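Just the one chain here, the form predicted alone, laid out as C-alpha cells.
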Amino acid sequence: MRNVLNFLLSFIALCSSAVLAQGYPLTIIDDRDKPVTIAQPPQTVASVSSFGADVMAALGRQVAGISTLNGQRSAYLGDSATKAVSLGEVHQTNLEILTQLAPDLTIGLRTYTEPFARKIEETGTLLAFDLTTLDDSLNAVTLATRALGADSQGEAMNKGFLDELEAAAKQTDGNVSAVFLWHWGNVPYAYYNNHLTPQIMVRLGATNIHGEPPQGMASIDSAAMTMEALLRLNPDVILSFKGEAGPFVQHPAWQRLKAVQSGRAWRVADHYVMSHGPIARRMVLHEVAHLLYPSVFPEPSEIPLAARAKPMDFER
C-alpha cells in the first residue's frame, strides 16, 4: 500500500511539474533588445533594484537575493524580502555573492546591470529593464511575469492598476501643484513628467512644476533644481526622497515655501524613486492621492510604517 501511495505522489508531482513547465523554453526580448531564452520555470530569482523583488512579492513568492540603497532594503516590501541575501549596493552588485547564490534568473535595471551583464549571465539568465515611465512599468511587469510563468497574473496586475488610476483621476478636481525631489547631498533633483511618480501626480490632476524634460532629452528623468527656482515656482505639495538617514540640509528658502508652511512637505520612501513594480506603484498611487487631496482620499493603511510619508525635517 505504501509503495502504491509513493507512486501516486510521485506521479502527481511529475504531472504538476509538467503543467508548470508548459510554455518553456520561452524567449523574451528585454530592454537591451536582446533575446533572452528561459529554458524552464525559474526557481530562484535575484533582484538588482527593488523591481524584481516587488514582482516576486506580488506573486506571493520569495526573492532569493536583493540589492540595497544606502545599505538599506526597501522598507515598502515589508517582510516579503527579509529572507533574501543582500547583493550589496544597487549600483555595484556584489558579484561574488551573486555567483554563490547562482539564481536561475536575475531581474534588474539596465543602468545598474549593464557594466556587469556578462558576469551576471555567468550565474544564470538576466532580464534588464529601463524603468522610467508608466509604459516601462507595464511592459516590464508583463515580461517579468511571463518569464516567471505567471502571464495572466501580470496582465491582471497591470489592468488593476490602470483601472485604479482611472477611477482615482475621476475623483480629483486638480488645482494643486507639486514636485517630486531626490536630494543628493546638498542638491535637490526634480523629476520631470516622464517619470512614473510625477505621471501619477499629473494623472491625478496635479501640475508638476518641473514639467516635461527638455526637447531632445526624453530619456532624462530629472535635473538639479536650485532653491531659488523652487521658491519661485513654490508648489503646494513637496515630495522629497533622501537615501541617507537624518534631516534635510537647511536653507533659508525652505521656511518660505508654502508647502513647508502649510505642513505639506513630505519625506517619502524609496518606492517613489523605484515606483515601477506592481506593489510600489499602487502604494504611490494611494499615498500621493491622499497627500494631494486629503479630504477626498483617506490615508492608505497597507503601507508599512517605515515606508509611509512623514513631514520633512531640517537641520537645526
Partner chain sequence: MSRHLVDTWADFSLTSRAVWISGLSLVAIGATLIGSLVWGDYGVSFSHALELVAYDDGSDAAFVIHEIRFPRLLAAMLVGSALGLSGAIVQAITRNPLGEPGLLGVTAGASFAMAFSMTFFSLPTSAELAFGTVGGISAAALTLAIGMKARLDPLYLTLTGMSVNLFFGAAIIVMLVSANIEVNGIYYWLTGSLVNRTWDHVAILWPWVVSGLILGLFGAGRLDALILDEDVLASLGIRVTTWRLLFGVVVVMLAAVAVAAAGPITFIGLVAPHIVRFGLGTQGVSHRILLPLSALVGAALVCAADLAAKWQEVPVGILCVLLGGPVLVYLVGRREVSDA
The other form holds:
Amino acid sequence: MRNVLNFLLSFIALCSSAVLAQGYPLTIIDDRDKPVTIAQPPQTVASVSSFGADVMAALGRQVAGISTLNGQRSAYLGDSATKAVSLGEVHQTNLEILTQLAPDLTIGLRTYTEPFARKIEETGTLLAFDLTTLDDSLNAVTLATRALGADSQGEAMNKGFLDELEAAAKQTDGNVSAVFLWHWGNVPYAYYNNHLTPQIMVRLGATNIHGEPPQGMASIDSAAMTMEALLRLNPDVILSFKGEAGPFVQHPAWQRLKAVQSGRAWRVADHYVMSHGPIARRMVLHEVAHLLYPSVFPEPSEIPLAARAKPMDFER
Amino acid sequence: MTLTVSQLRLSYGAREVVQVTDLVLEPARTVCLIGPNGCGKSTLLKALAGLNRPTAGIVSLDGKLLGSWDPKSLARRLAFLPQSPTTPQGISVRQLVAHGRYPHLGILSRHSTHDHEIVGWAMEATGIAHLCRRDVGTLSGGERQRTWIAMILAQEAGIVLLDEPTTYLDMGHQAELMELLADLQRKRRLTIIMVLHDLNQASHYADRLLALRDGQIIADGPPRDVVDSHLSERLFGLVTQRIDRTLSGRIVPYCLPLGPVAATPAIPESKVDKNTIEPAKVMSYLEVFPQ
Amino acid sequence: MSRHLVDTWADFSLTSRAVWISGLSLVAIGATLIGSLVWGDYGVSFSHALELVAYDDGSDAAFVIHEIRFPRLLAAMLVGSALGLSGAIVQAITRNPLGEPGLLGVTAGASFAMAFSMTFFSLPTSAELAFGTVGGISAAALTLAIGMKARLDPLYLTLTGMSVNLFFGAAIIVMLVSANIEVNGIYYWLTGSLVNRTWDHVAILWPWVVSGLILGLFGAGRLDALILDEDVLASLGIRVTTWRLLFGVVVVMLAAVAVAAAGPITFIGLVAPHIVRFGLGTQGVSHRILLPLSALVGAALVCAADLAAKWQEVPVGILCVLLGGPVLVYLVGRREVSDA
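What would the structure be for the form predicted in complex with the partner chain, given that what you showed me was the form predicted alone?
Now the full complex is given, and it begins with the chain already shown.
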C-alpha cells in the first residue's frame, strides 16, 4: 500500500512538473547565471557553434542559422543544417547577419556570445552555455530542449546516452591508453579528463595520458604537450584534430610513437572538440569505442563520410 | 701635388652656386677662401676635396681627374676636415687619430708598428700626446680640434683642406690652432687650403687669398695686394679702415670695421680716412709667446 | 722628449675583460648545453643522458637526446650568435646604438613569408625555412634599394627599414584576419619559439650562420671607422656606400635565417652588443672584439632563454622581451645621462 501511494505521489509530481515545464512562458537560468524568459515556443533558432544545430537536428527540426569553423559547417551534421544561413566563423559571429535573421532564440557558446549578448537580445533571447564537461553537456541539453518545449525528449536523450555509455563500458577490459590532441601549428595541445571527449574515453575504460587538469586550474581543458612528453607517455591510440586542412607538421618523433607505427593515429573531425550536442556525443561514443577496441565494437555507419576518422597524414 | 680647376660649375639641384674658370693651387702654400655666407666657398672646397661632383668642368690632381683616382690613393695625398665634425662616442684620442692611417692599411686593416709610430708622431706634433687615452668626448673644443688635425696629419696627406676650422673656438684657441697649422705647413711643406669666415685671420695666415662672392672669385692674390676696404665692402657690405702690420718681415693688412656701407654716408668724408695708415709696430703671437 | 705612446695598460685590461666575458658566455653556453641535454619531459637521468650523448643505442631516450634536445640547442646557439653578430654590425652601419638586425625590414619580411607559407601551403620544414629566409632577404633588398637613393645614409636607411617593417607587419595582420581559417598556431609562431626545432632547421641554419659569421668577422676592422661623418670617411678614402651595402648583406643573411627559424626575436641583436660594451666598461670597443663577443653573448642569451622556456613552455620570444626590456630601459637611461 505504501509503495502504491509513493508511486502515485511521484507519478502525480512527475506529471505536474512535466505539465508545468512544458508550459510557456518559462524561465531558464543559463550559464551566465542569468534568468532568460522565453515567452513563446521559438520558431526560428540560431546556433552559434554547432551545439544548437545539433539539438535541433536531434529533435527533427531545422536550425535557421549556424556558425562555421574554417569556413565550413560541421561535417557530422550531414544534410540537417544545409538550409541554415551561415553566421560566419564561430569565434567572430557576423552580427549583421544574425540581427537580420532575427531569431527568436539563439543558442551559443558562452565565450563567443556573452560579449554580444545585449545586441543579440535586442531581437530575441539568448541561451549561453559553457561546454566542456559531460555535466555541461547533460545540463545544456536539458535546458535547451526545455526552451524548445521538448523536455521529455531532452530527458530521454540524456538518459539514453548515459545508458549507452554504461553498457559499452561493461564490454571493455580497459587495457588501452589514448590521448586527444588539437594541433596548433606544430604544437599539439592535449585535452585533460574534464573535457567530454576524453571523459568518454575514460568512461570506456581507457587511460587518458594527459590525466586531470593541474590543481586549481579546473577551468582549462587542454594544455601544450611536448613531443618528449608524448614519447614518454606513448599512448596506444592518438586522436588528432587540426583546424586547417592539409597534413600535420612533420617531426621525427611521430614516427617513433607506437600509435603511429601501428596505424592507430587518427585524424578526427571537429565534432570531437564540440562534442556536447546529443548527436555529436553519440557519434563520438560509437567511433571512439571502435577506435579503442576494434575487436569489440564495429565501425559506426551512421557517421557521414566527411566526419569519420581517417589515419593521420604527415607532411612529406 | 698640384690641384687644378678648369671651367668648374657646381650646382645644388637646379641652382648653380659656383663658377670658377681657372684655378691652379701651387703646392706648399696656405690658401684661404673667404666670402660672405652662402657665397659658395664651402661648396668649392668640397669640390677641391673630391666630395662634390661638378655639374661641368674638372678638378684634377697632378693632371688626373679627382673622380678617377682610387679612393685610398687620393686619401694618401689629400685630406679634408669638415666644419664641426661629429664627435664619436666613447673612443680615445689615440683611437681617433689612428683612423687617419686608414688609407695606408692593407686588406686586413691591421695597424703595423710603423702606423703606431706615425700616430704617435701626429699626436706629438699637435701637442695632444698627453691626452692620448682620454675619451674624445671629454676634451675641450680646442683640444678636440687639434685631435682632428692630428688625425689628418696621421693620414700623411700633402694637401689639407679645412672647412672653417676655427668656428666655435674662443679667441685663444683660434690663435693656437692657426699657429699650429702655420707651423705644420712650414715644417712639412703642406698645401693648406682653408675656408675662413674672418677676413683678418685669413690675411694673417694666407699666402694667397681667394675671395668669393656669388660663386665667383672676385679677388685672388697675396693679402697685402687684395685686402682693403674696397674688398670688405664688396664682400660684406662693410666699410673698413686698413692698418698694415709687419709680422716676421711680412706686411699683414688688418681691416678695422667702421660701419655698414649704407650707414657711412652719414659720416662726413673728411672724418673718414680710408687710406692705409702706419700704426705702431704690432707684435706677433710668436714674439709674445716664444716656442 | 719622446714618450711611449702605446696604451699597453689600457689595452691589457681591455683584453683581460674581453677574456672574462668570453669565458662567462662559454660557461653559460656550456651550462645550458648540459641542462638542455639532460633535462626535459622525457625524463632521462643525468648520468644516462651523458652516456647517450656519446653513444646512440637506438632507444627512445637516445632519440630524445639526439633528435629533439640536441638540435633544439644547436638551433638556439646558431640563432643567438647570428642575432648577436648582426646586431653589432647593424648598429655600426646605421650609427644607431638602438639598432637591431631586423631594422632593415628583415623581421617583418621573414615573418610575413613564414606566416603566408603556414597559412596557405603545407611545405616541408626545409622548404618553409628557405621560403621564410628568402622573404626576409627580399624585404631587406627593398629597403636597401630604396636607401641607395641616399647612398645608404644611416638615417634614411633606418626610416626606410622601419616603413618596410610596418608595411609587412600590417600585411601579416590583414592576412591573418581575412584568412577564413584557424590561425592561432601562427600567432604562437609570431611570438618567437624554438619548440620542435629539429635537424631540418639546423641544416638550413648552419651554412647561413657560419658564412655570415666568417664574413662579419673578416670585415670587423672596417666597421670601426664607420662611426665617423660621411665627409670624414670619404676623405679617408673609405668607400662608404660599398661597405655599408656589403655589411648590410651580411646582416640580412644572418637575420633572415634566424627569424625564419625562430620567429621574430631580433631583440637579442639589440641587447647583446650593449651587454658586451657594458661588461667591457667602455663604449668605444673595436669591432674586432665586439663582434665575436656579441655573437657569444647572443648565443648564451638565447640558449638560456630557451632552457627557461622549456621549463615553463613559454615561447622564447616572451622571455627575450622580458629580459631585453629592462636592459633597454637601462641603456636609454644611461644615454641620457652621458649626453647631459
